[in-house]
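The chain below stands alone, shown as structure tokens; this is the form predicted on its own.
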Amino acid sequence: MFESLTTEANQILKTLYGIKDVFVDFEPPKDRTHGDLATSVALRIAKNVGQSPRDIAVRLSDGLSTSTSIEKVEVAGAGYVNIWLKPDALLSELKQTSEACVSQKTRKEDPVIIEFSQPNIAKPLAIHHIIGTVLGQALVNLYRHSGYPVVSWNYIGDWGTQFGKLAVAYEKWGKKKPVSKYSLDELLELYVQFHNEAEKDDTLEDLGRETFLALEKGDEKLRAFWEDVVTVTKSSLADIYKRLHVSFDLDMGESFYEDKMQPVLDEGKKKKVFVEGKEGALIVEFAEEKNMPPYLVLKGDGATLYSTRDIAQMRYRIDTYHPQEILICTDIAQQLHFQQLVETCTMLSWKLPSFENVLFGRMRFVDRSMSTRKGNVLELEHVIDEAVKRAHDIIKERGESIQTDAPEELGEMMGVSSLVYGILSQNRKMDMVFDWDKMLSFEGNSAPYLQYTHARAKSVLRKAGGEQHTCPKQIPSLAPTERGLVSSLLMFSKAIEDARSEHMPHKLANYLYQLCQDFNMFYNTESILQAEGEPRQLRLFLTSLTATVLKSGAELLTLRVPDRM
């Protein structure tokens, strides 16, 4: 962005101070009255240059004042340089915004693996699953939009002792009907019943472990049971993922690594990374300075664990995909596990790609009745249905103030988007607050506000008789709200890059909210359809570009926006 201006500033500093490696970064000032762009480079280089930041800023300002693209330049505070661009120069940069709305061509390079959602077989998705699910899909969208090859991966929990427990529960308390006829709720009831009964009969836990060990060893009846449970679960999940606009390239779960664990275990023992622990178990012991407890990789009875499969998975992904980066989205409770996993792989002398456990906080509810209790899972499907129902109620309440030819479709769009945006607009590193009223509000940072703003822009364009409008070649001046909207539009590509590189989708959501505010200020202040000549052409162009940016940005966050509302 503003490459020519950056080049000019770099050259001025090089000529004045002989600096070769400084990069002058320009950002829009927080206060729009302080110009279109600002830089604090003088503050950064003052110590190395041996002059005060303000003196450096004054000399940089004097050098930039001769630029053909600058209308005015001022020094502010201890050493900030504020710049006002000429309208033509400012508008010419909007070409970059238009380009940012279109996905870049996929580059021919090693892929980025993004793992997310990670449901457990035989259990419905609970409300907390929505965080990792939509966070992961947003990251997939952002990376692909920026031209990265991506492998999106749903690592399903389809292996482990829980299957032994479920098989025992089915055998003891099942309804004597084929597993393929069970719903996920019925399978969950069996699993919960097992745990309730195990509190009274401690032999059940041992029986569950023994049954899973038999499954691992290839018991045909248990294998058939397991396959039916997997099929039932995947079929149920597919409907929810479709409503959330979530999809995966792969849904290979833990069971895929069944025959890939032993070579890794053998390697770990040979390299003396896996050592014997209590009762014949295999563990990894870390250096004292790592401050991590031992990592259990094999039980004393020979049964594998989640950790065993994750180590095997890391090896498989490296060998098969040679990824440049691996991102795994989980809640903060998994942090220690992945720290231990990465350190184990390092101790095995594996060459790892760039890796990040993309952590997110827990979910808190403003409405305490939504909190979950043992055996009473708040299912994601039910929450989505409730969101859509509430959206339909709002559409009915607002009557003719909402214009739509498809109220059912709009209700689904509003409900689902409100739920998703309510998650992605929050900083993932903090606990997520679930609040129906904020999510479905037509004011403030919410999906309906974004959707309504998009529909408002599209309505203006329909009345103008066309969707696409070009920027006039010459504009002598810009009204304050026009300049504010242009400045906001210019930050779209940066918002995308910040959200992608930092793995923080809320930065894009917050940008879209600011754009909505700036457009509505412009809409309420300037005459658009009644204007004539170049002002009309400019305002329709800004309206058209705003609609395009809102739609593009929303879809990167898995949202959908209506043309009428």
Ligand code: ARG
Contents of the next structure:
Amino acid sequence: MFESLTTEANQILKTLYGIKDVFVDFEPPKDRTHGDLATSVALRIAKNVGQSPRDIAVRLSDGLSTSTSIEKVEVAGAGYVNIWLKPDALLSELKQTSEACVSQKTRKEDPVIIEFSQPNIAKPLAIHHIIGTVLGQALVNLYRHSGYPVVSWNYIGDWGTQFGKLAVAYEKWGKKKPVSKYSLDELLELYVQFHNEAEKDDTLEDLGRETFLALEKGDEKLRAFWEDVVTVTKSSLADIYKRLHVSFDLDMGESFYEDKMQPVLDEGKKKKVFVEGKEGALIVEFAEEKNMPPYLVLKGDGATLYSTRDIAQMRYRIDTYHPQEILICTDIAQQLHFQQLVETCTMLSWKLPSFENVLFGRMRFVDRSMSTRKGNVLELEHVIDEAVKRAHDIIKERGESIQTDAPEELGEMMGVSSLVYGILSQNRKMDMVFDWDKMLSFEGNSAPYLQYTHARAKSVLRKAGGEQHTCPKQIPSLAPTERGLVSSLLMFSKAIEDARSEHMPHKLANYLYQLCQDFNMFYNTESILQAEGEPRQLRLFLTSLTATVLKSGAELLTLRVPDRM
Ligand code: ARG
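Form predicted on its own already given; the form predicted in complex with the ligand follows:
Entire complex below, previous chain first.
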């Protein structure tokens, strides 16, 4: 952004101090009264140059004051340079905002593997699954938008002792119908029943384990049972993913690595990374300074574990995809597991691509009745239905003030987006607060506010009789709310880049919220449709660019925005 100005500033510093390769970092200041752009370069180079930052800033601003694109320049604080641009210079930068609304062509380079959602089979998705699911999809969208080839991966939990338990429960208490006719809720019931019975009867746990071992050894009946369970679960998951605008390139889960663990176990033993632990188990012991407990990779009875599959999974992904980066989204509880995993791979002398366990916090409910629900889990599907129902209620309540020719669709869009935005607008590293009122509010940092603002912009454009508006050539001055809106619009590509590179979609959400506020301020202050000539053209241009940015930004976050509302 602002390339010519950056070049100019670089040149000035070069001439003044003879330093090559300085990089002047122009950024919009947090406080808008400090101008359109600011730089702290004087503070950065002061030591090198041997002058006070303030002196450098003054000389830089003197140099810049003759620039054709600058209206006013000021030195502030210890050595900041604040710049106000001429309207034309500012508006011409909006070209890159329009460009940022369109996805870049996919580059020919190694892919980024993004793994997310990863539910365990035979259980319905629970409310907390939504966090990793929409976080991961947002990252996929952001990476793809920026031209990265992405492999999105749902590593489902379709292997492990829980299948032994489920098979036992089915055998003992199952209704006399084939598994394929079971609903997920019924399967969950069986699983819960197993745990209840196991509290009274401690032979059950062992039986479950043995049954899983038999499944691992290839017992045909168990295998068929397992396949049916996987099919039932996947088809029920598909419906929810569709409503959330989530999809995957691959869904090979833990079972896929069944035959890929032995070579890895052999390698680990040979390299003496996997050593014998208690009762014939295999473990990895880490150097003391790593401060991590041993990592169990094979049980004494020869059964493999979650960890064993993850080691095999790493090997497989590296060999098959040569990824430049692997991201695995999980909640914070898995942090140690992934630290141990990465360290184990390093000890095996594997060359790892850049790796991040994209962590997220737990969910906290403002509504007590949600957190204190005993027994069965809060199912995601029920929560989505509830959100949509609440959205419908609001639409009815608001009556005439909501214009729509498709209330059904609008309710679904509003309900689902409220839930998703409620999550993606929060810093993933913190606990997520689940608050119905906040999520569905029309005023605050919420999906309805964003959707409403988009629809408002669209409505202006409809009334103006066209959607496409170009920037006028000559603009002598900008009103404060116009300038505010332009500054906001200019930040779009940075918001995308920050959200993507830091794996923090809330940065994009918060950006969109700011843009909505700036647009509404502008909308409430300036007349758009009553204006004439260039001001009208400018305002319509800003309105249509705002609508495009809101839609494109919302879709990156898996949301949908209506044209009417
Ligand atoms: N299915 C696991 C769970 O629900 C999460 C899987 C995370 N990914 C991985 N590669 N281990 O706890």
